Each structure stands twice: as structure tokens, then as C-alpha cells.
Amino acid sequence: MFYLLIILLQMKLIKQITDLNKALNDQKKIGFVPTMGNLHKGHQALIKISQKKCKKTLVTIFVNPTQFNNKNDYKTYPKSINSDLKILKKLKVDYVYLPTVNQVFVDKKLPKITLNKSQKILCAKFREGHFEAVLDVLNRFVKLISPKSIFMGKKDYQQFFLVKNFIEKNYKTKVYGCKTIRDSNMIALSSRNNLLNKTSLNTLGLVTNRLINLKKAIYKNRLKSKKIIHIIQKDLVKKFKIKVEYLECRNTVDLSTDINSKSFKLFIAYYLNNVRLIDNF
């Protein structure tokens, strides 16, 4: 109780929609950083960018159950609310909103969000309904918060791409993509990394560096990208015992497979010791 009181003296901790409305009533230039908690340096980087660009910053911590395809995955998703609040306090965040599931989904009349056929690629191909749920929950948050800007990491580039297109089409809110924060082994920081043991983390680092080199090889010879990817994927599966869902190149303009004379990224999703990991380079 004493700890919570200290937090409240430094930042506004909000748990009710009515309190959220009161707190943001006169705020016109809010920067919004949506998170699912278990905060790391990647989240902190997003918050710092928001604080530089906006007068006030609001962070949400909400693990959205509708975006999980696996119920067990939802149950085991890392949660660390006390340490998260300590981090947010140290960063001097203005507002932290901790809604319940019922609060977020109180409006039952919002239209259903669907992806078209061309958008059902990469993770959307393997995680049915996932991005629709992400877009739905962010749509609800934007209606509640009316932020000037949203700040998201590019580790899940497809998610950022879809959110940016949807939000900027329907609202006056600008969506900023921020670079992926990596550790000394080039591993992309992610809450899911906490589900891996030391041996798996070492493997993750080795796989990541192989993929970085693969991107460089493709950049030098785009016309043979599919052949190069096929060879490296077989080697990765054999050497590191991973299960690859997809490994492919797509351009950053419309996420199509045309990478000739366009900026492109190498996308991967794979399982390492039953933990699903994604990255792009």
C-alpha cells in the first residue's frame, strides 16, 4: 500500500474509464505507448521518444486475451506489474492506465475488423484472428484516449504496418515506428525471451546472427533470394533444431514479395523449445 502511494505521488495511475476521462480532459497532445507489460529497454526507448515528441505520455499495460490463439500462451504470458510500475515511475511517465478486460470491451457495438486476402501473410497466415484482435483493441484505446501520437516498436513490423495504416486512415493520430532494441548478441528484446533458458537464449543469439548475415547475402543478390533462403533455412532447422513457420523477404512499402529496387526486410517466425519467436532484419 505504501509503495502504491509513492507511485501515485509521482504519476497518475488510472484504473477506471471515468478517471481516465477526467485526467485527459484538457490534454490535447498525448503520446500513447501501448504495452502488455513485462517492460524492457525496448519499451523504455518508446516511452523516451514519446516524451521528447509529446507534452504528456500515457502508457497502458493490458494483456489482450483476444489476440492469443493459444489459451495456454495467454496464461503463461510473462507478467510483472510491480517492477513495471517502478520502471514507469523512474521514467517519470505522466499517466499509466491499467484497464480490466471488461472496461476495454465495454462497447459491444464497434464494427468487426477484418483483414483482406492480401494482408493474410506472414504471421496473419499462421495466427488466425490475431491482428484483427490487435487492431480492435487499439481502435478501442484510441477512441478512449484520443492520442496525438502512438509509438510502437518495429520488432513486429507487420503489426506496426497494419496498425499504422488502420489508425491513420480512421483517426488524426500519427503512428510512429521505432527501431528494434537488441542486446549485445543482437537478440531482439522481447518479453517472450523470459520463457527461454540460458541454452535456448544462446541458440537464439546464434540464429539471429545467421539471419543478419542472410539478409546481407540477399541484399547482394536479390534475384537468387528464394534459393539462398531455402538453403539457409534447411541448415538452421538441422543445426539448431528449430521449427520454422516462415522465412521470407518482403518490401517495406506494401509487404509484397517484390524486393527488386525496393527497401525490404527478411521476416521470420519460428519455434525454439516450444516458444514462438519472430524477428525481422
Ligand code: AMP
Given for the second form:
Amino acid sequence: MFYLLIILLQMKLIKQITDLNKALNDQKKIGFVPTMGNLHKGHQALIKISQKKCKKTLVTIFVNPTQFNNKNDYKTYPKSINSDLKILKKLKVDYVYLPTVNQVFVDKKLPKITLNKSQKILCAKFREGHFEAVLDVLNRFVKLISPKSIFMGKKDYQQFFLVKNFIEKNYKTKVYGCKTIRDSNMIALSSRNNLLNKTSLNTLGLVTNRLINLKKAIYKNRLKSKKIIHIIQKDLVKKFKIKVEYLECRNTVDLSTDINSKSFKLFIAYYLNNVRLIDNF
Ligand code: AMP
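Form predicted alone done, so how does the form predicted in complex with ligand AMP look?
Below: every chain and molecule of the assembly, starting with the one above.
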């Protein structure tokens, strides 16, 4: 009981901007972990890295409606605020900010953020306006919080890449990419996995392992990457009844398709049982 009381005292749950401003008044070395909640071990890993590197850690839970280009996807996005708060308390997070939509978008005069043509690749090609909205909301959070560092997952590599470029160009804040946390079947942890039944989760494991092997094959023979990908993609669609949006190799430096001299990743987005999943290897 006494132990629980100490944990409760340690975490500040903030719902109003005025309280956020008060709480952060003197804090100069905040580590910031933005999330949409439904927290899993991937989120927890980011929080632990922030806690190691920064004096104080602030986590936001905000399901941003403007970044969903599909209304149903927004409506069905998994929510579990009570268990999220339990996890955050156990981790002894310093601040948790749970803003409302109106609070986040209170400043209507901010300039509109756009992507250039070379950035409209991978998810940006299929989710119109998605990253513009992600950048907009992070811009708003950084203005409010002035974090020293932001910690993001490389599971969403394109998001991490765009946010790092945008935030580090406009602020003193550093953006760190953290490795993807996977389960024992190599499935990348994701809140969306909660929308899958047991059979689909099993398929997800099989698809993931095929993609890990595909990456190894491409690594050995980069020059034939397009041909190898084409064959495997057709096979995955036929065997596992998935709908692939893209399956592409891009380098990790500028996300261009030049993979011959640089380190690269294999990127995929696909629908499994109507749930959109992304990963990279
Ligand atoms: P989300 O709540 O899905 O918006 O994710 C919040 C942050 O957690 C983002 O920076 C994600 O990239 C990161 N994240 C999500 N899944 C994982 C994972 N399996 N491993 C590491 N980071 C992750």
C-alpha cells in the first residue's frame, strides 16, 4: 500500500495546458515520448531509453484524428487508458500528458506543413496527408514542451526519418530512433496487432519470417533486388491472402532506392484481414 502510494505520488497526470506549463516551468532537460496509447513493450522500451538519457520523461497519449485518412481506422484504433496509466506508473514516468483534441489544435495560425515530391514515397504515397498531420501535431507538442530529446521507434522508420528532419531543422531538440521490439515469433509489437485474431497473428509471424529471409537474400544480391522482391511479393499475396501496398528496398540515409553502396532496409505495408500493418527489416 505504502509502495503504491509512493508510485502514485511520483507520476504527474496532466490534462490541461495550464497545468502542463506549470509543471514544466523549470524543466530544461525533458525526454519526450509521443504515443497514441495502447502501450506495449515497444513503447516501454522508448520510455526506458528516455529515462536513462534524460533527467525527466514526459509521455503523451493522444490519438490524433487528423492523421487518420480512414475514419473507421480512427474509430477502431485500440484504446486502453486505464492499463496504460498503470504501466506508466509502474515505470515511474514523471509526466503523462493527456490532451483533448481542442487543446492540441488551439493555435490555428500555425503554418501548414507540406511534403515535397521526393518525400511522397512508401506510406506517404498511400496515406494522403498522414505525415503532414503527424508533423503538425509534433510541431505543436514541441512548442508546448520544448523537450531536449524525443524518442521514436524505427518500427515506423519513415515517420522517424521525417520527424527527425523536420524537428532538428526547426528546433534545438534531438530526435533519437530506437530499435524495433519484437515478440518471440519476430512479430513487431504494434497496437494494431490487438485487432488481429489468433489465425491472423500466426499468419503475421509467417509473413514476417519470410520477409526477414527476403532481406537476407537481397543483402547477398542487391543488384537483383527488384526481381527477387517481385517473385516473393506474388508468392506472399497468393499464399497468405494479404494485400500488399508496397514492398520496397530503400537506403536508410535519404530513403532513395539507391541501395548499392549504402545500408538499406526492406519496407512493407500490407493489409491482413483488413488491418493495415507496416514493418521494416
Ligand atoms: P504509436 O503509439 O503507435 O503512435 O507509437 C508511439 C511510438 O512508439 C512511435 O515512435 C513508434 O514508432 C514506437 N513504436 C511502436 N511500436 C514499436 C515497436 N515494436 N518497437 C519500438 N518502438 C515502437
